[in-house]
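We begin with a single chain expressed as structure tokens, specifically the form predicted alone.
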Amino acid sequence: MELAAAGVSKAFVTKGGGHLVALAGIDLEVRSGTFVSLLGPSGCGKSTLLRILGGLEQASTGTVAGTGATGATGGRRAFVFQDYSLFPWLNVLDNVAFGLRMDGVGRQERTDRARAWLARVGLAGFESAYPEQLSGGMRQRLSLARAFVTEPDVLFMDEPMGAVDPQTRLLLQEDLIRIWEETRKTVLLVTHSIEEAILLGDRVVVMTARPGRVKLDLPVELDRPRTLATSATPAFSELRSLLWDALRDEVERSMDLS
């Protein structure tokens, strides 16, 4: 088991001084080397959950455990943001081996595994641009390969693809696809299309509304490799209906709540 989160709840403390509960009772496992995608409306508590799972945050009550887990030993996380979180200081080169600075690898291995990762996701030729100059997809190909290229355990990514447009998220999703396909790493993704949750995951972890529990785990039993072909499939429209029919009365809750 890669990790395992048991009885996770989160409550904040708002202006007023008041308790707004964003999860409660969290149960869920993740094992090595598979994709699982976390579904749900705005404000269920998604983004807030993948960062408790990570070490970004501590849980309020519950525990995680496992390599990717806080103060867990051996484990390495890496993670891929929406806003890309590229250092605008740094060129395209020194962006991917930044992780690899900080690990104390020699400047030639980082080099190598550097250029290497750039050549995989396409951005072999921009080594010295830095990610000002680079479209909204070049910069999350790059966060795609700040990640990798460090080998980590479990790979959290949020929302990585909402940034960009249409056709630039289909092709990210494609190198998403391929380069998993290539590293079978752990991956736990936050998004809000039900289309993407299912062509990039083994399961599909639907939430309810604030405060967030888990409604739903599908496991998507579509033949791998997948293309975006798959999405045209009977079996893929039938986990649609299924997603939607358990997504739909927890977005029309989110709304009365917001």
The other form holds:
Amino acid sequence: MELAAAGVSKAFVTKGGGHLVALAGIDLEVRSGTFVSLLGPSGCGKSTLLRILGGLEQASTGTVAGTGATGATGGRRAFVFQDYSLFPWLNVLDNVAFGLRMDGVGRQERTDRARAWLARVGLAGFESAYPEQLSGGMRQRLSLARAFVTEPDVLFMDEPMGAVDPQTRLLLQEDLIRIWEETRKTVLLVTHSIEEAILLGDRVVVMTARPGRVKLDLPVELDRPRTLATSATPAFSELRSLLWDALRDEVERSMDLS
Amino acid sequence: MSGPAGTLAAGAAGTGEAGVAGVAGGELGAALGRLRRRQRRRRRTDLALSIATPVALVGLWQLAADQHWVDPRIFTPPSQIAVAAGQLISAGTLPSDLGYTLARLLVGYAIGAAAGVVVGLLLGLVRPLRAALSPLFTALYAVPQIALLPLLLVIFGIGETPKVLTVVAVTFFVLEINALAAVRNFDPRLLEAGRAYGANGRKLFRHVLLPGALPQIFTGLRVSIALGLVVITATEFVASNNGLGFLVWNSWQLFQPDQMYVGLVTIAVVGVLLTAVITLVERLALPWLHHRHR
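So that was the form predicted alone. Now I'd like the form predicted together with the partner chain, please.
So here's everything in the complex, that chain up top.
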């Protein structure tokens, strides 16, 4: 088991002195080498759960265990953020090599590995550009390269395609499917796109409106390699309507909440 | 004749990319060329105006003084100022005054900036320290630093120390406030990304916080060099026997306006050059800031 959460809850104290329960008793296990999509209405705490699993935040109660968790067996984690969070003062090459540099990898090796990944995500030739000079889609490719180059045990992706236009999003999804099928990393992906969750995931976990709980845990048994054409198959449509049925009530409830 | 030509143009436009590519060498290329030429012409005009305006004003000044439209004893004509400058340079007083002022300014600036950056970053990072000192520093900054001069003179006598310290004071507060703000307003997402990729403690400071704070620190450096020049000039007015501020003040008291103008012009040139140097260093140190939106 790569990653296991047991009874994870998270509460915040709000500015007005009140409190907010974001997560209420989450149990989740993720097997090595699987791609798990986390789906839920806005504000259901799915990003918070991802951050807790990734060790960026502490759970209020409950435990997280596994090689991907902080402090555990020293497993390597990597993150892809929705807003890219690239370092504007580093050029493309140094952004990709950042994690390796922090790990103490020597200059020659980290440059070679970073270049290889830049080529793999289609950014060869942009090594000395700065992130601000790139388009949204290119920045997210850069962000993917920065994560994959560290050869993580677990990859955490927080709505990695939420900030790009729909056409670019389709291209990025294809890239991500291809890269994942080549590397078979353990991935946790937070998304609010049902199609994206199915297309990329081996499993789709649906969360309830706040406070977030696991509502449905659905295996996706579509053949790999997958392409965008996979989304036109009857099996895909069936999964999509199953997930939408589970999600619909939660989206309505979350609209009432906010 | 006009009928078939119109149809042809519409046909070319309708073919999309191929049409545009076909026209690029001809009509579209000519249009682009016109645009480029217009941009170049505008830039040249801007540059010419920025040089011609001061030159014209100096010419007008000369003319006004020569024709006695203004009192030439107060508004010394530029030609006489130039003569006075030549005399002061050959007598060695102007280089020596310039040297004194630059030395005081740069020593005070270096000490104040270094201390301000270190203290500002520390206050940004250490919450109890910030709670204890930040309100105090903000209150002290509100006191004009030149008002400290009498106190400094009482404490340190009339040597170089109090003069340098007025510059230290103004530079320190500007840098402290800017460095503190840079840390406090730091994008939390970048800090998180840094931590997520293994930068903790000193690594986070060295590789994320510091490079991210540099733009605002440079803003402080640019602002404080100008303020430092103001403060050292005022200090030399009242508490010095040399330096550009003394030159201006003393010339006024001896009613030698030509020398006074030489001092004023030199101070202005020093301010422009120092600011330009800092801007240049910033461009070299932060290439990423200047690659934006190109």
